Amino acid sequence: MVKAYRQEHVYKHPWERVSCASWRKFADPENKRVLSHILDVDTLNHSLDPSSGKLYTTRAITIHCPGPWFLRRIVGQDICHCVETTMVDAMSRSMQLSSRNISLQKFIEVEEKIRYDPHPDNPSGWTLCQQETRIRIKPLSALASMAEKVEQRCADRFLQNSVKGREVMERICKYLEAESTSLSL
């Protein structure tokens, strides 16, 4: 069984500063209070094809994924590692994220898409975020009939999580729109 989710959502800044803001999400410190599911994020390698113009990122990211007492009995742990793969391309102005779990691959797999483009509505001043999620929890012998709750309520959690990362994007969207026209002055 699979859950899986789609959403959108209008960020009424240019993508310029919307995909800024999406580089910053994690670095800042006022982020880490929103974001405390969020442990740890590293830059493994990156990128930059001379001939494309194109940004190539991947990133570790270790997140706290605390579940029902049984499950992580079952599991061992609540932390749990994901792999980011990042691909900006500046002259077409899209970023395309990509994450996945690398641990507990046994018991769940997670895949986040995320894709931010200008709004076709207003493409110099807004920019559309489109996020797609598939949460399929392997059965376990002992869980199968619980599988499907689980599969919700991992992705209820990323739901609650989304919203939290929204907001983190609008108020960094803000801070470098101010930032941007006090430069200006």
Contents of the next structure:
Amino acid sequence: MVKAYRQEHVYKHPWERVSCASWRKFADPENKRVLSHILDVDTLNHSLDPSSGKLYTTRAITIHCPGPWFLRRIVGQDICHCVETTMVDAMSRSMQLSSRNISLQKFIEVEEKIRYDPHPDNPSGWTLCQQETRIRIKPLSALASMAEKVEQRCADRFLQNSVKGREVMERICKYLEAESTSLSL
Amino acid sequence: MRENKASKSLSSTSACSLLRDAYHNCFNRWYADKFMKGHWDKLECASEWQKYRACLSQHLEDKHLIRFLEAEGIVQDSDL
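Could you present the same protein in the form predicted together with the partner chain, rather than the form predicted alone shown above?
Shown next: the complete complex, the earlier chain at its head.
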């Protein structure tokens, strides 16, 4: 009872710009309207390893996830907290994000991994984004009997939101690009 | 009822929203201007971080999240 899927996307922007955009993805007020399911993003801790150029960050993401009425009745809440850990390796130019839910864990586990790397065909100009999502309904939970349906619904929702997320990322990249050209003029 | 829950959770850390914005702005600038350009000798924005973090530790309600806040700086490769 696991639903898993992978997605790939190529950003025609350098890795540095895409990784900057990733930090701004949830914070920008303009994007808050598009990504309206994201209620709050808080940084819980951060650390830097100066010898290797690796930056580690943990953020809390509060998501509004209103399900159908029967789900709401079982689960009793429509706010979900997720924890996202990020590792940026500046030396090898790789950014890896991993998020999972910490609320509703007795019903469902959702894990999402995203990585941004320079695109092999154009390492200085393009960025490859690989995304992997796994959704699992706990077998003994009250949702188990309808697990398949719930998983599908979650998967659909996640897919919709990741399309929105990519649109937002593309927009921030364009904005950062414009900003950097105007600075260098 | 539902709206209440949403707004309750929203308000839990929104008390810190100004401090959060100040920290995130500073972080984004440091990340783009320093870290991405090979200057990774130290994290900047220490005073913004201290203020924001102090606010969070007062307003975070979820005990799982508080655990992460207290485990400052301990993020393992294996978490990824």
